[in-house]
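Just one chain follows, in the form predicted on its own, and it is written as structure tokens.
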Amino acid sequence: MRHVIIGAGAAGLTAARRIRELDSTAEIVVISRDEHVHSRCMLHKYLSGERDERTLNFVSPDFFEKNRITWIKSAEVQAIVPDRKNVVLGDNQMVCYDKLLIATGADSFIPPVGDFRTAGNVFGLRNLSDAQEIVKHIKPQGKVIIVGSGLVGMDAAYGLLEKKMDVTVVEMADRILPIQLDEAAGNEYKKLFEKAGCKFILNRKASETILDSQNNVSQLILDDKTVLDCDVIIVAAGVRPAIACTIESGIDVEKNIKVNEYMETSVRDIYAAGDVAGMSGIWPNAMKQGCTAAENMCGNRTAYEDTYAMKNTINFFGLVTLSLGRGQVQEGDKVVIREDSKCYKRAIIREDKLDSVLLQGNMDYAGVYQYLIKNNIKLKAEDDIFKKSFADYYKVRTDGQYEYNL
């Protein structure tokens, strides 16, 4: 059996990881665009030189040799053609498959905002060919502005700020990590990042560009005619996901792939999973994705099952934080904050159960509180939130482990 991945991120490399576990076989094959094996939680740290192309790698040196994996590398591909079960490269190579897993990610989403899409100096910030090329184009103490304040844009500034960069973030919220975060919290690192030198814009969006010669903007004009000098643009206003492999293929694509409950496309034998697939947008989500469709790829009829992703956690500068849930405030929601001068808390509780929480830093009873929302347990009226623990759900199970007794 022949199983070719395309993508080496942490879908493509799980699946990888778990068919050879499967079957010691199987013939495995890994084609990837990226020449290295890197982890994007990580590129922040390639900006501010804490990290570089080795250290990124999230698995062993030896893992494509241990696992007998033959990987192409540096790789597009340009077209699948399911008829004939093989998988065509730039360089025309076709290579074929008996099982299909398709794990390209995402790519950052340029807007069409003047010359962003053209200009040699703009770029998103996704994978690790987005930072190496960040990195030939700033200068010492060089104006690098980024657009977007969501935890990429937090990301690039953070990374750019160790290396003594001009950095300025233009929002169009009226607060950073706007998704993520609510006014509260997110003040407590607009403070932090504004100590380390960091501007920020607020309520505006970038509106137009003006090129210098050489095709790289100079200066970003914003939609209140605000004009900023700059050496390069940082876009962080979200992702696509990398479905361009599947053009002509006949797999049934909309914004991603479309895969069920076993990974499975439209298409006999093509499996997708992580970011491609719509499904999650976080790492330990697309690692399970990879490890269901590897399952699957095997004969084992396996469903995934966790399609729970409303979880981010920050770090910046030693302040964490942990949201999970929607985080969106409706009509007929209670909201409870809890403050200190070490932590901030907020519930919103929408129907007698627990929607989100954000926790800023303290973490305790995080898990409970996932616990809670993932399994959309109901709440008493008496019940206060934040004096729930464990201790609240457990019983003992007759070899002595405890677990939630809901």
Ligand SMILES: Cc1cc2nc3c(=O)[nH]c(=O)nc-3n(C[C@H](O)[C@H](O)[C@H](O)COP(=O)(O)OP(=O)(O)OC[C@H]3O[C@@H](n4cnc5c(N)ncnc54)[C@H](O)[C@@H]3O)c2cc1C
Given for the second form:
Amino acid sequence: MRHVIIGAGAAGLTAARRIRELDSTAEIVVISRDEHVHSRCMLHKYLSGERDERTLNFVSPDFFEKNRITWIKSAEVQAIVPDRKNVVLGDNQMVCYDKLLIATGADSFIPPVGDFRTAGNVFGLRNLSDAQEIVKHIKPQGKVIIVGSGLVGMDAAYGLLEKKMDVTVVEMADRILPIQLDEAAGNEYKKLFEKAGCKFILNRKASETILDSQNNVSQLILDDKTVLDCDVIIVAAGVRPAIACTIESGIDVEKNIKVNEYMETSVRDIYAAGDVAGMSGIWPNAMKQGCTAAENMCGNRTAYEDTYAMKNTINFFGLVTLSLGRGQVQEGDKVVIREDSKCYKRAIIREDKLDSVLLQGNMDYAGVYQYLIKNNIKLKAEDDIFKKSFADYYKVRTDGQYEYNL
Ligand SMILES: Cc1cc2nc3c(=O)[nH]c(=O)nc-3n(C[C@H](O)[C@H](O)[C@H](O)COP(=O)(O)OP(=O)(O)OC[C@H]3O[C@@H](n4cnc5c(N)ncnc54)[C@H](O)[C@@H]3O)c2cc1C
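Just the form predicted on its own so far, so send over the form predicted in complex with this ligand.
Every component of the complex follows; first up is the chain already shown.
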């Protein structure tokens, strides 16, 4: 049996490892555009100089050899041909498969603002190659503009502030980390970033660019005509599932590759897992999906169950925040806020059920809140979600183990 996996990220390599555990004789081939295996979650540490190509690696140096996996690296799959059961690489080389896993992740979305898509000094931050280009282009104490203050944008700012760069973040919302946090929680991070030298321009959009003679953006113009000088621009305006190789393959794709609970695509013997399957954009879920795909590729019918993806953990400057649920307040919601000098908590209760929780500075009962949200559990009218004790949530089973009592 020949398993081919496109992608050497969280989903792809977890799948490869699991297939080897399940089948000692299978042939396993991993193809990746990446030249180095790397953790995307750690790219800010490459920007700061704290890690290099070797220490970003999240598998052991002998991973491929030990697991007898053939790794075709720095190679892009251009097309998938299900009729012939092969994939076509950029140099027209064809690789045949019995079972194929598409674990291609996502690509940075660069909006069509001025010359963003063609200038030489505008980058996304998704791959090590992006971080390598950014590091190549920054000058000591140079001016970096980051467009977008989501998790990736703030990761980039964090790494570059460590390097003493002059960092300005431009955000079109009225607060930073607008998808994950409310104003109060976002402001705590804003203050910490400002203390480290970061500048913020909120409520503004990037609108035009001025190029120098080398096709680099030397000035960014905002929608209120503010002009900002820059050496490098990092665009952190979201990602799109990396589906280019599926075009004309017949695989059912909308924004992402559609999969069922077994991680099967609409085409027989082709599976998808990780960010490209669009169920989640976080590392642990990509790993679990890769593992589920591997089970099914090896004939163990296994459903993917961890479909709860609305979860983000943020840690900048030692301040930890967990955001669970959708986090958007709607008319009719009850919003409960508790804060003291050490922590900030917000719960959104919709139709007597916990819809979302934000915990900053203190993660107590995070597991319980997730359980309540995930399982749509009705709260009692008199319940104060932040005033419950351990005994309200758990009971002891006859074998002495704790279990939820909700
Ligand atoms: C800066 C940053 C910080 C992040 N921080 C966190 C965090 O703190 N916590 C968290 O949970 N998540 C974080 N994430 C998200 C997390 O990294 C992703 O959810 C995870 O990497 C998804 O894994 P994946 O295997 O689906 O895709 P990826 O890890 O993106 O891997 C995709 C692989 O596919 C390859 N590939 C793509 N197209 C092709 C092609 N056509 N041919 C060949 N190879 C191809 C790529 O080279 C790569 O090897 C962060 C992401 C970024 C960018």
